[in-house]
Ligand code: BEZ
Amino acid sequence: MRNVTEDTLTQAVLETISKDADPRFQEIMTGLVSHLHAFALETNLSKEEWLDAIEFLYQTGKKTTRNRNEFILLSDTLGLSSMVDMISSRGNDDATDVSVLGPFYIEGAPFIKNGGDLIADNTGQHTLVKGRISSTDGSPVPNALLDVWQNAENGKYSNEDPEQDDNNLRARLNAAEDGSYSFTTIRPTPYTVPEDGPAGVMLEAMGRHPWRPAHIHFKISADGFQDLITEIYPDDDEYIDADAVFGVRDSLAVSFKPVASEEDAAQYGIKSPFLTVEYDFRLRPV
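Structure of the chain above on its own, please, the form predicted on its own.
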């Protein structure tokens, strides 16, 4: 390899990948090396720029914790997360559209009963969320597990706000035998993705805003079905067409409808007037 040049280096690296390696691994590494080298050549990447990129990744790693994954945020803001979602959803036309997991998901949220409450002592407009979990053929999916999380009225998630309980506005619940589910919460608010890390530095350098439209996250699983990770968005949100992480899909923008009935509010243990959101999720069989 003593005679490698700009013209031969890429092939020299590719030839070091063992033919006994996993075929899919070979395919991914071949593409990665080829595109990285082509990028460096196309942009005439300088040594200083390369070192800046290495430092950027180092700082991204330093900012990442169990409760905040800066690498996911970086992937989200570059549109890579949504691209992977779309690739993985090919052929899923009858299933609910997927959307980004985001950097603030925490495993192991507490269980509540179906129809339970997430509001607790949160301020914000009381909201009833309900719907049905079904297969792509329309048949109900009994006892599906819904993992739900969202931000508080101040725009922050519990794991970025020391004033909130760790599990604030987070819960897991099982749908009923007929696939129906419901819970009460507050209307989520638009917010900025964290700007105090490398992803924020990148957005500023690109001249981009950091805002996300309001949304509620869902991770839904059931035996015999692919896991669904998605979000639903108020269709009247000011950032619905300008999401910093490109997570909005037409099918996920829904109406948060006002209800003035005090009798209905009392039925659900919430304040009138309140909002109601009805959304049916369709899972793809494995």
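Here, rigid core means the biggest group of C-alpha atoms that superpose within 1.5 Å across both forms. Residue numbers count along the first chain shown, from 1. Keep in mind that this is a model prediction, so the values were computed, not measured. Compared with the form predicted together with the ligand:
Of the two rigid parts that account for the shift between these two forms, the one holding Gly155 does not hold Ala21.
Two rigid parts move between these two forms, and the turn of the smaller against the larger, rounded to whole degrees, is 11°.
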The other form holds:
Amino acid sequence: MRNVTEDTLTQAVLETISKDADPRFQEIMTGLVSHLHAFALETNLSKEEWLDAIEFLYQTGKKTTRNRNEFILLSDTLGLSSMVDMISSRGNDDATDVSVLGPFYIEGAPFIKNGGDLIADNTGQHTLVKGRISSTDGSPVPNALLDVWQNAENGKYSNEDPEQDDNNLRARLNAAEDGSYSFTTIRPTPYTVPEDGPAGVMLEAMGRHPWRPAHIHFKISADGFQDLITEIYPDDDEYIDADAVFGVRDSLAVSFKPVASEEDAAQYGIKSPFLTVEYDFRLRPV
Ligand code: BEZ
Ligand code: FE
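Given the form predicted on its own, state the structure of the form predicted together with the ligand.
Everything in the complex follows now, all chains and molecules, and the chain you saw is the first one.
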């Protein structure tokens, strides 16, 4: 191995991977080393550029805490998170598309009743969200658990804004026996992903904006079904075709339809005119 060259180095490194190592680990390390070497060769990576990249990763580590994972944000903004989502959803054509979890999910949101309210004293356009949870074969999934979270009118999630209650615009609810669910909320707003770390520096250097289209996050679980983590997006959002984290799918872009009916609004305890969103989720059996 004294004589490694640009042409033989990759193979020399690959040969160091033990054949006794876990087979999947061997496969992943072989791909990683091969692609890293090919990348350096293809781009003629200089020593200074390599050192800059190492410093960038060091800063990414420094910015990372349990509650703020800058590596995940990098993965999101580079499209890797969505790529992994798509790979793991292969063959899932009849189930609802998945979308990124994001960093703002908090476990243990308070329970509200099916049909309950998230608006409380938030300002924003009142919105009724309703639909059904079914299996990929169309049969209703009884009593699924929906965990819902979204941002406030100022664009912030409760865990980024000291002005909001800890559980503002977050709730868990159980869908009915026939799969139906509904809740009232406000229309979410577009917002920027955190820009005060290396991911923000990278976006700026790439000439990219940090905006995500407005969305409501859902984590849906039910006995006998795979958990579904996804988002729905108002289809008229100005960033719907320019999501900084590539989370939008056609099937997740939905119409937030205006309704001007005092009577309907009164029935749901909200103000007219309001918006309605109908969305049916399809879960994949385990
Ligand atoms: C979010 O939707 O909450 C989110 C997703 C990825 C990166 C930043 C935020
Ligand atoms: Fe979000």
